[in-house]
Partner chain sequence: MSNTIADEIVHHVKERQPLTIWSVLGNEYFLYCVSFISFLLIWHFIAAAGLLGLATPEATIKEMIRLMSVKLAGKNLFGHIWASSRRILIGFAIGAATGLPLGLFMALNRYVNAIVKPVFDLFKPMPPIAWISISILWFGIGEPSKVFIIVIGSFVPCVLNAYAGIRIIDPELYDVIRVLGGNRRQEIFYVSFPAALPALFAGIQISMSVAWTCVLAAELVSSRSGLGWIIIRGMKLTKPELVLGGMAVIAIVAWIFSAATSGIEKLLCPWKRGIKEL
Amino acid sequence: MPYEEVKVKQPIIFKILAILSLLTFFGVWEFIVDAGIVPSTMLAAPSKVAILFVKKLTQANPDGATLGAHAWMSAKEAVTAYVLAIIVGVPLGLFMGWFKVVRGLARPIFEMIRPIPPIAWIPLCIFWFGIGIWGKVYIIWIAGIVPFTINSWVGVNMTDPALIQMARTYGATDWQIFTKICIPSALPMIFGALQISLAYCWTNLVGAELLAADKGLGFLIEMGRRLAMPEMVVLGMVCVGIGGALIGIVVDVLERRLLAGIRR
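Taking the sequence provided, give its structure as one chain in the form predicted together with its partner chain.
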């Protein structure tokens, strides 16, 4: 379409409103705590959270580890479980989509386990693994595997039947159709699971760490409560939020790269 470049004025009011909104939010938060409207045993002012943040960068006390160590622990657990979820979930879903026998055998078990919130596995995990890293990895893995399996399965199911018939007329074997046609056409669906699964993983990571951990961001939050330090609770929540957002961005970039790779 032929066009010429022009400058169009965007209404600046919306940007101003957004900035004002954020400033008001933090202002009100600071004010209600400083003025004593909300007792400081219940909520910490943003300034206090910021101070604690700087302090926790180097100090391990009173909860036993620096902020970096907590974050590293959480990231390690999340990434390990996430990668394991991909390694197991994607092939499982792909096979369930293409091979009737695999589907018939795996589906009932999958459907039985799926409605159980991963958090409910915590007591069993403590039986099995204690409160070490593997118990949490297991819970996060259970959470993360579901989207990968479902999306891979649906992806294979959505393969254009015309493509499969085309391959059959050329005499392709079942296995060839599966690897050369079904898997590639399922890839966009599988990439779609990357974000969903990550969100599940991160939620359940916090849950697992609240209940069974001696290190990690969830543990930091829980320690803040036990020590009656609301600033530590808020700091933990902020770190969880930022961590989740950061990993989300990384996965988003990855997903775009991968999708662009397919289109080419």
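If the one shown is the form predicted together with its partner chain, what is the structure of the form predicted alone?
There are no partners or other molecules in what follows, just the one chain.
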């Protein structure tokens, strides 16, 4: 069979399998809750979650905000922290990888802060920022900056020594070598950090909102726990998963376009 034909048919098969898999998963889930195998007080049925989803699109009760308001707040916090992580983490890693003075000054502090779980910063952030947006942005930023810094640093260190030596032979300065050779060499590693950092940001967003928030998907999950509404907990979890997947798709598209532009 020609390769072109296989390439056309495979996506259709995969789509059918994906749909069947989802239908089976939700069907079994609905059955075990309706049949009482798992009590409804412990796990909400998909149908109940769907009903709550429709209600929360327009109703703020009982947690104080609509689903759109929760999702918008979480997306705003995550994107703000993610962009700040890129702005700070990438230059920091690049400079640490090439300039010994920067590495000597920044690495001890970075290595001391890096192992601290971002959630551990929550009490201090409440003191510093209250439960507003900037406290959560700080927590998410602490999580997101690590992959960008490490990957940028490693990317510079992976630069071909032969290219550096050749540039020095032709009289290039350290700054020229850094900007013309090291930074382009580090780009694949930097792009590799885009998805990793996104996962870190989105995961820690939920943790931050569980403990210190008045709005957001993590707050929605926490309110579901407080109100003993498992359907609200599941709705928040599903929205977190869908939101993370959508942001991941956007980042993936941007990454491919940027790489395509660089290759040209």
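Each form is matched to the other, and the largest set of C-alpha atoms that superpose within 1.5 Å is called the rigid core. Treat the numbers as computed from the prediction; the structure is a model and nothing was measured. Numbering follows the first chain given and starts at 1.
When the rigid core is held fixed, the Cα atom of L22 travels 2 angstroms or more between these two forms.
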